[in-house]
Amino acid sequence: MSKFTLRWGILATGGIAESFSRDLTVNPETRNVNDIKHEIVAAASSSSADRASQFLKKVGAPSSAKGYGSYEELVADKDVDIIYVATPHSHHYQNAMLCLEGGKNVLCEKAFTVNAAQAKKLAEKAKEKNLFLMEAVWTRYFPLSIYVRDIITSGKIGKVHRTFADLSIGTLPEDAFDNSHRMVNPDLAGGALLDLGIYALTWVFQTLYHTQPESARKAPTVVSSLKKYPTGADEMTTMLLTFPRSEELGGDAHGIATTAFRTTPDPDGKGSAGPAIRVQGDKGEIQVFHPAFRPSKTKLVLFDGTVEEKTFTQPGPGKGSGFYNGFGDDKNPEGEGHGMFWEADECAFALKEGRKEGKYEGLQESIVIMETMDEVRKQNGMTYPEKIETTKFPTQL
């Protein structure tokens, strides 16, 4: 029996795109994915056809596999399925716009648009196109997660009434970023909420909002607060949400996502100062440790006395592979996955079945998510630039 293949064109040559791409490379059958198969055939760099031929190489794609050097000749081409959007968030709407405009699939980084209007608009485009459209929000798909929700859904820990989840990076901003730096430039929708925060709403979400039956399903009221940077844009944000339930489920539910540069929940990087998640319910929780974005480890605790820590690897070709991956700086072990395929394979499992979006965040939920986003940002007086709030297309950036 043939294998599915699901073949990628890669919008951007950044980190993130290389990570993504390094994981592309990666036979599914290490991870026990047995009847697709992922092919990178194209990438573009808005700089130039050089450029994107030098990332291919980089990244281990096929020789046959074709640079260029604009967003619309990769849309053009024929030969892509589904285009990985990879450039900053403030970019997404007008990149993922000009994709599905031009009849792609599209898989596009997280934080998915800059406001909620601007995703509405992205999900109203693809149900007109008949196009699969999702968010990376690679976490949602990691064997840990799956656990994770599986432990909730199952009543183990009970009734599920409130979840802490932090995603800070201990990091002087003012040493680490210049002011141009993506990570504080209001004009790229820089600040930690965008960029950092969305994990910790992701954390919320998947264990309060998404283990819900679809039909309890209620967007949550917002009360926040949020630190500015001298750039405008946001260094740290604290999130109280409430989460609309009947008695029945065991009445209102609290999520509490919290965000900043220069704090940490891992401050000597061994998981000593405890977990950067608690998801907490009548009979128990289960804690999940840093890094939000790729933990590795979890910790259930009932009231019952018992206590169970479970690792989580992410799997790759092995040692003696030469095969590594990581972002920016940090590499992971040789012959480990960064994560990012499980994200690629759902794509690839939807577009074989029929489906139009992600099974473990529809677009529906990445939409309430961006509206929450927005509710804090308007509680706090943060906007950005009209040029990348708007929802016009095409807009120059």
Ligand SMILES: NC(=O)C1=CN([C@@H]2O[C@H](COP(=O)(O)OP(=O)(O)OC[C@H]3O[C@@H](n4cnc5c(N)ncnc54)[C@H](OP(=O)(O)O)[C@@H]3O)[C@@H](O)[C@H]2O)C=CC1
Second form
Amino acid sequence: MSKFTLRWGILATGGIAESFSRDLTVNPETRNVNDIKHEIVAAASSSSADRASQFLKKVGAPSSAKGYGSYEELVADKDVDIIYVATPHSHHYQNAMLCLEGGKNVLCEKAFTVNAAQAKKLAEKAKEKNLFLMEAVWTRYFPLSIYVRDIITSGKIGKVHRTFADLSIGTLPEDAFDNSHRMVNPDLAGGALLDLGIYALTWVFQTLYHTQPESARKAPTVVSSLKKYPTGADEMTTMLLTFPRSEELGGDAHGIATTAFRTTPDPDGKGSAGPAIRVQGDKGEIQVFHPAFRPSKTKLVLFDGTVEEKTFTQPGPGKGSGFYNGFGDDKNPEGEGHGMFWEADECAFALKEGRKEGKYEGLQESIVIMETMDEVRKQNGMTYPEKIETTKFPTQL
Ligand SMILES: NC(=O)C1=CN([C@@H]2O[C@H](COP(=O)(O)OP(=O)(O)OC[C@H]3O[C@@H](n4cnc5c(N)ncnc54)[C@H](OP(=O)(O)O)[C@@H]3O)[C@@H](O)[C@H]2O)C=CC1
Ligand SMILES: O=C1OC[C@@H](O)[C@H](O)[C@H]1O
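Switch from the form predicted on its own, shown above, to the form predicted in complex with this ligand and output its structure.
Whole complex next, starting from this chain.
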């Protein structure tokens, strides 16, 4: 059988670009995906072509892959089918727009943009140019997430009324990040909400919103509280979302999404403190254990006494590999891939099938989530500099 090959260009050479690119080199057959292939054909660094070439070597790209010293050159490369945007949040809008204007399909890291207005502009541009565009919320494409959504839609836990979701990382920001770090720097749209809270929201949305028929999905109302870090970005944010839903589904549902630097739902690293995510219905609940961005354990607990635990490992290239994870303090278990290949596979399936959006989070849902975060920032007076909130393209950052 001839395989569909997706030819990738990598825009930026930081931590997550490395994890993602390494995952692209894992043979899809190791995860029973037999009809597509990924190929890294080029990478670009805003600092130098040499850095891009070193990056390509480091991640195991083919020796034919080209290293560019500017993002513009990458966009102009005729051999690139899709570009993975792996810059800080502040740069996503400008970088993704550059790619779309240049006729390239785009997979753009989370948070999709700084605000909903930017997300809408990108969606409009992708539509105008008939290009594929997807927010890289990798967790949505995990077999574990598919399993949890299936539990909900099958009615196993009954009508679902509430989801609690916490992604907090148990890290003292003063020790872990200097004030220019992308996690806390407002110039880079830093802060817990956009970087980590997006995963708590992902779990709330994928259990209470995405599981409804598309025509029935309605944006939630939100009340929230946010605590600022001295840089002006947030260090702890909690959101209470009310999703309007039909009586057939049990009526309105509540989502509680929270995120913080200093606390963690997993203080001993062994899950002893309980789950990070609880999706509760009137027949029981499905639990997911920390970390919300890359969970590997679930527990189904039903009113009738059923208890079913499941573990999901990430298929990988063999013993001893261990990929960089986030800001670098947790490595993958030995032998596992990172798990970013599932979202990459979705891009290949979509382009093979002629789809222009991701199956498990389309652009409309990414926009509603950005609107939710806009509202949280508005309720709590958290703004970013105008040059990164603007929809004016191009803007020099
Ligand atoms: N899905 C996931 O699990 C994770 C996702 N992320 C997301 O990935 C994105 C990048 O995060 P991460 O890779 O950790 O960040 P890094 O700081 O490690 O890398 C960002 C890269 O962006 C490029 N860049 C361009 N302009 C700037 C600038 N002004 N300041 C800093 N970097 C710049 C640089 O690459 P160059 O010099 O080559 O142009 C830099 O190496 C964020 O959106 C983040 O939310 C992050 C961690 C985990
Ligand atoms: O997306 C992410 O997931 C993992 C976290 O460690 C990281 O900070 C974040 O950007």
